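One chain follows as structure tokens, the form predicted alone.
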Amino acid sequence: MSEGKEVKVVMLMGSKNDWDGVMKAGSEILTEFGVPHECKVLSAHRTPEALVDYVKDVESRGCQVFIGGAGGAAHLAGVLASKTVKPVLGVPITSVLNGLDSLLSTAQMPGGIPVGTLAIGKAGAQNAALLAISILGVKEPKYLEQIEAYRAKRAKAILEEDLLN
């Protein structure tokens, strides 16, 4: 499984519904962030073993952080955190209960096995990468300077609004 590609950050998804909407937009900031990193289909429920196989596969290729994102039940991210002790954020995805349930799913791990909770859907997602490259910036410093000026950028643009031009 191991194609020998450096990875820093994995997003994991129980469907492929997930990404168009919500993961996609993760994996932009990562991308414009320059963090090498991978983006994946694994359920929780229907492919457990594979799971774990890729975990300890990009694990072996330096992975730092995972980010799982799932509806329903939400357990991708209880899964993933019980098989590595790197961090693992969770993205609670939009389903039947608006978010609500992953949103409790995701966030109610029991003590001992920690996932960092984030908000329902695509800014959850992009607050995920944002926190992964965080704690990348711990050990790489280049990533706090990164952020740093993504956020510089983003309070200019608020400050240059002109609402009525």
Ligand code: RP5
The other form holds:
Amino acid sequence: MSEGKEVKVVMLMGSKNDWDGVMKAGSEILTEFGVPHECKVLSAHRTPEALVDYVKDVESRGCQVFIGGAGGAAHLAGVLASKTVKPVLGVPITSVLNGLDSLLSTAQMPGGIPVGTLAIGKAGAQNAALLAISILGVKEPKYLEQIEAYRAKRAKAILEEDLLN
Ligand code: RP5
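What would the structure be for the form predicted together with the ligand, given that what you showed me was the form predicted alone?
Following is the full complex, with the preceding chain placed first.
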């Protein structure tokens, strides 16, 4: 590994407007699980060279999973996947077409370069983070244990719901 801060997961988004209420929710989960990660705005069409340089940089610092969130003609995750063989997870961001355009742009990769596409918006960002943690868990079982505890806590909260009080 080269000099610089260790990173296991990277969250990229095409615009700062993708952060609040969406990608930030994924970052919060990565923080909760203690996963070293970075979040950055880099665009497939506005800053393509910087995107390629950044992928090389974070791979040299240990990045295992990439998450790309973008809206509209959402090619960020696809371009990311063209530049790495590490798992790439795509988060379609809500757009003028309510995110359906983003969903199809992210999911409909031609065979050969996969992007694991999550749900539109905040739930997609949260699940991308959880899926990234599961992927890390294949090599580092402590992350799988944390996911089990996370699910157990959420199940307990459901079972304890009291609608009349
Ligand atoms: C995409 O275009 C971004 O991911 C964002 O969701 C969308 C609109 O970008 P802004 O015009 O809000 O910066 O590249």
